[in-house]
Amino acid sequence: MAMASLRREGRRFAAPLISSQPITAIRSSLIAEEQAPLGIRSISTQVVRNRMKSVKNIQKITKAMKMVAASKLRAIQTRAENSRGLWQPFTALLGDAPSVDVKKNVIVTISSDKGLCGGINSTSVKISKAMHKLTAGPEKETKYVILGEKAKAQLIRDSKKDIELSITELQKNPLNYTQVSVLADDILKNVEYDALRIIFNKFHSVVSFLPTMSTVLSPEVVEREAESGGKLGDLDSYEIEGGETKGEILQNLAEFQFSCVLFNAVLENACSEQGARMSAMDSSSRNAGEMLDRLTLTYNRTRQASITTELIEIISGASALEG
């Protein structure tokens, strides 16, 4: 009996000596277990739980931002649709000639002041840069007028010397025609131009917007194009009253046309911004939900593995005490 128990004890002590693990690895694991604080096995589940909590908070924020964008979109969309009737008579009278060749071009780039709205700002900047390359030349001058912080941050990197005027926080207060007309008057006073090219995003739906460019020509260019046989500035069929000359009427019409086109462009871009933000926040909420599902699965697997490991240790300890 004593010899049998000795053989069993011998096998128990000899088992670690013939283990496949290196002795250094066993020593390092023992040292790590001795130096580890209490509850070291629950650190992985705690990390996953904290990650799940942060993802839930992000999901709440994105859902709230989507609702805010939807309420703002409903308020702006009707005004943007009504403003489309302001510039259409000018287009019928003076035309819209994006291909006209002039010496002084001013590109008015409209963007947003805030981000998290998809790629509408990058699209406007790309079109502005492409238009700058098309209108550049040895005897030509092309300048930027920037409306919005996001376009300013992108264009100032490589086109700082070409920026003539920059205006931000345009949508801090509700937009109205008076505010935009004052802004248009400041632009006309501070820049010299033959053609103003307004680049903005035209609103189609919540998930669709179309990059658009409207061209406003100076009165001198309108008269030149009319004399050369073009359709621009065809005012001869209209009766002029008040003793004003054709040049004065064209000057007034050009200023009024620019303010109307700018007002519509700002509203259209604001609608596109809110629609893109709704889509972006909806996608973010769905991605957060998918990430939360994966984290929940990981958490359950980790917790189950920890419980299984503890049960194995309890059973092994009980078997050792019985043996």
Contents of the next structure:
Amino acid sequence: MAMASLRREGRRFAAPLISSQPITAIRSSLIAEEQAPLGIRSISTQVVRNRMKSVKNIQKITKAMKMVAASKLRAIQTRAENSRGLWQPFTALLGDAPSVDVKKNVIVTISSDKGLCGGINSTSVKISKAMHKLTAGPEKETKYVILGEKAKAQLIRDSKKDIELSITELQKNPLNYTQVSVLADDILKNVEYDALRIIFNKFHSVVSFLPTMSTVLSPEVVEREAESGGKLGDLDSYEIEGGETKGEILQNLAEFQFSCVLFNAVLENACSEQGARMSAMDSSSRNAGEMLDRLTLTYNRTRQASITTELIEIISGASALEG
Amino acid sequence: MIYLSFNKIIIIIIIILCKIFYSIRRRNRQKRVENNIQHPLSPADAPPLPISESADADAAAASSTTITTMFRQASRLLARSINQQPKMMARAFSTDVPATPTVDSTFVESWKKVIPNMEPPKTPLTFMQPRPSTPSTIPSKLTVNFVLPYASELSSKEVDMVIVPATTGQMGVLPGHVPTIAELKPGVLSVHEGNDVTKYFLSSGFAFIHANSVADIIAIEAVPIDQIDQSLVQKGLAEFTQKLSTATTDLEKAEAQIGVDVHSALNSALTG
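Alright, leaving the form predicted on its own aside, put up the form predicted in complex with its partner chain.
What follows is the whole complex; the chain from before opens it.
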């Protein structure tokens, strides 16, 4: 309080008292905090100190966020790895046909709801847009189904009319199969599709996330591909147990495949999100630390310069008095 | 008769089974938890369930999510206490990319033509362990992969025979079985290896038997038979039979019917 009022006084008295150096010297030591506009020789460290405080706070916050992301990653990584066996039988049976040529494509983009997770959402959106371009053509239509806020925000800007369905707040409750199954059911009911392409970031390691695309074909397309030979050619050699017709079984199979693949995809994406957030927050706190170091140097230099200036003034004033 | 999609049927079955299996799992977890750590888990006071105005399945799914979240959380806490830091480090680099990744070349080429600047996304083929090819003679053992959404119960286990509960009845699978796609109903899966027989009660799912004597069984819930509580099964059966008789809408009738089927299957599993 006292300092503040002195500061204010100092500014008012600054101009007329420049000539009397000792008084200026004393006053400058009292008002060393404030940056005076005209000629008072006090160098301020307040600005630098404010910046240092805010950068230190940022460092603390990002370090805490990194710890939180690390613990969440540990929890969800086991589940994602356990769910990896779920889609393999389907790929073993039906093969994988990303280059299948169909009329109605539906691109299911999986992204996160929260930000600060590096570039994974942008990658997913870029690949979705590229797939849209790839599968475009005469008499073909491609629609989006979006899971997660971040992809919605990016895709709504230029592809608003192509978005069929968008789902957010997926991770409010911990992910489990029932919830994803309900979601898959909703999507399948509301969207007409020949091929569903699920785009997500597969968790390869804590620092590497591979954008991946899984394809689920509708039963009609499966039959068509099986008849025409190729990868699905041996599907006819499989006997069907249960159900009345092959078509019914294929329908159930397609639905089941979609919900299993979606479950794995959602878990992997959540894992990637936490990993990306961890590394983003880690680099952010490291940057904050470096910035803090540089600011500390500047602060010390400024402080020492102001002390030196004071000393010079005092000494030169004293020597002038001595004569 | 109402048409229920496959996923919806599975969801209803899981919700019904969860109520039985949850109490079993809670008992097991508590036994193990008491042995390891003192943990204040009280699943009895469930959080208030969010009742939505949408379809029954959604509200039921929400309740099942809270139930399943609770035992998932229990299992997670348990897993965390067991999996200490060294194991986590070992898992930091996942090893499920095989040494020679197979890539779909047509897709990559068509991608590069349209979008030359970006790398094409990976496809599931890249991450798959290649399957053995069909041998000329019938192998002696059947390789079984039994997967659930939250674990791989058996992966590439060599056994003599499995009996799966297909919708058309119990189906035995031996090495050299003709390739089959079988839809499963809730029932007992028994795995025979030598003289050991392990029995699991499955919710529905699918079973694929390939020409190379590899059997993939995909189910949503599986519990070893000895952990099922007889009294709960009887109670559930009585409850659902009563619901079936008092059901009004098609959806309720279908749900009650599914409940009755599941519980009678459980009953026969315990007795048979």
